[in-house]
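As a starting point, one isolated chain is supplied in C-alpha cells, in the form predicted alone.
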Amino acid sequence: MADLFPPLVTAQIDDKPKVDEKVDYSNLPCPVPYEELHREAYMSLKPDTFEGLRFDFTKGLNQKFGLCHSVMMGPTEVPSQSPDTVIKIPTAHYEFGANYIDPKLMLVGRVMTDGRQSARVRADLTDKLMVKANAQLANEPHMSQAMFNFDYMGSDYRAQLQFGNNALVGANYIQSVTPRLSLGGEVFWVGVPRKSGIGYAARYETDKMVASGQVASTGLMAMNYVQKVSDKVSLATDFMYNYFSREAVASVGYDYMLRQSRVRGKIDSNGVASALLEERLSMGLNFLMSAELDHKKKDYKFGFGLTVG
C-alpha cells in the first residue's frame, strides 16, 4: 500500500515556490562600448549596400600578414540643387590593402588610384587598455579626418576618450546597473566650428531581444529593438527622431541566416527597401549581390559582387 500512496511530506516540498536568486551587484557583466551600443539592430538595418560590380581579393602571406585587392566600377552620386534630383557619373576605382593581425595589435591599410589612403591600428597596451587611431587622407581640401581613442574596460563599465581633427574632443561612458540594463553618456566639443554636446543612452538585453535608446543635446533621438526568433533568424526596427529639424524616420528590416547563404534588408518610412545576399559558393569564395530602391526619388541601385580569400 505504500508504494501506491506516496508520503504527503514529498508532495508538500515539491509545491513550495522557488526563490528567485538575488543579483549580485558586485558582479556585474562588462557592458558593450558605448559605440556599439546598436550593433544587433545595425546588421539588419544598415546592409552595406552598393552598386555596380565589386570583386574582393585577399591572400594571406602567412599567418598575420596578409594583402587584398578590390576593383569597384559604377556610378557615383554627385550633388544637386534639388534634393529630389540624383546625378551619378560612372567612375571606376581599384584599391590595395595590407592588413597585418596580431593578437594583441592589428594594422590595417587602404590606398585607391584616386589618391584616398586610409590606415587603423588597434593595439592593446595592457589587458585593459587599448588605443585606436583611425586616418583617411583625400585630395579634396578640408575632407581629410584623424582619430584617436583610448578604451578602458573595467569589470563592469567601459570608458572611452576621444581626440580628433578639427579640435575634437570627447568622452563617454557606460555602466550596467543590473545584468541586463546598462546605462551610460557622452559629451564632446568641436573647436572650429565651436559646437558642444551632451548625449545619454541605454540598452537593455536577454537572450531573445535586445533594445538600446540613445539622446542628444544635438536634437537626435534614436531608439532600436531586436527580436531573436531562432539563432538563424533576427527581426529589427527603428526610429529616428530630430527635434529641430522636426524630421522622423522608421524602419523595419530582418536577417536570416541559411546553411549556405545570408540575407539581410530593410524598408523604411521614406520608402527605400534595400537588400544585400551573401551566398557561399565554396570554401572561400562568396556571391554578392545588392539591390535599393528608392521609389520617392526614382533611385534604383543594383550590384554584383565575388568575395575570393
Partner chain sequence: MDSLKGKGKGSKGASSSSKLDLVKEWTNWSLKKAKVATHYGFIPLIIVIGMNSDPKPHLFQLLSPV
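What's the form predicted in complex with the partner chain like, now that we've got the form predicted alone?
Only a single chain is listed, so you will not see partners or other molecules.
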C-alpha cells in the first residue's frame, strides 16, 4: 500500500510522481461495473471459441444503424447422460440482426431461423442512471429468459438492481476504497428454486497488473491475475474453486495483440487447451480460426470463419 506513505518520502523518488501523491480520499475514480470485475482476465482466458464455419456480414447503413447477417454451420452439443461422452448434432442456421448504437440508447436484436430471438437494450435515463435489459426469447413456452438492470453511477461507487424471470431479484454495489483498490458485494434471491446468495469481490489494479477475487455463498471462489507485460502482450491466470463440491480448476492464458492479428490461448487443469486467432486480412475483413482440445473427454473442436464489416 505504497500510496499511504506520508509525503516526507517524496524527495528520493523524483521520476515516479504517482507514488508521491498523497491520496485524496474525496476524489477517487469510479470503479468498473460489478459484472466487469474480471474483464481483463476473461478477455484472455475465455475467448469465444466455436466449432464449424462462421460467416458474419455487417452492413452499416448509417453511423448509428446497421444490419448484420450471419451463417453458422457446425455441430452443436446436446446434453448427454454421462459427463464423459459428448453428443453432437450437425446444425446450420442463419441469423439476422439489427443494431442501433447511439451514445444515449443502444438497441441490439438478433433473430434465428428457428425462431429464437435475443434482444438487448441499454438506455441512459440521466447522466448517472442507466437501464439495461437483456432477453432471450424462444417459441417454446417456458424457454425464454429476461433480465432488467438499473445502474446508478456515483462519484466513486456504483450500485445496481436486477430483476429477472423466475422471480430473480439481485443487487450489487462496488466502491473505490483507494485509487487502485475497489471492493464490492452482491445479494440475490431466486424464486424458483428458492435460494438466495451473497457474495463479495475485490479488485486491485495498477498500470501493469490487475488482480481480482470473488467469493459467493453458492460455493464459488474465483481469483485471477493479469499481468500486462507490454502493450502487445498480456498474460493471465485464473483459479476457480467450489467449496461445496471441492472441485478446483486453474488456467493460464496469453493474449497477443499484434498489428494485423490477435492471438489468444489458454491451457486448463481439466486438460483443455484452446486458442483463437483473429487476423485482419484487409480493411473490414477479418479471418478467424479457433481450436479447442479437450484431452480428458477426447473432444476436439476446430472452427474457421470470416467477418466482413
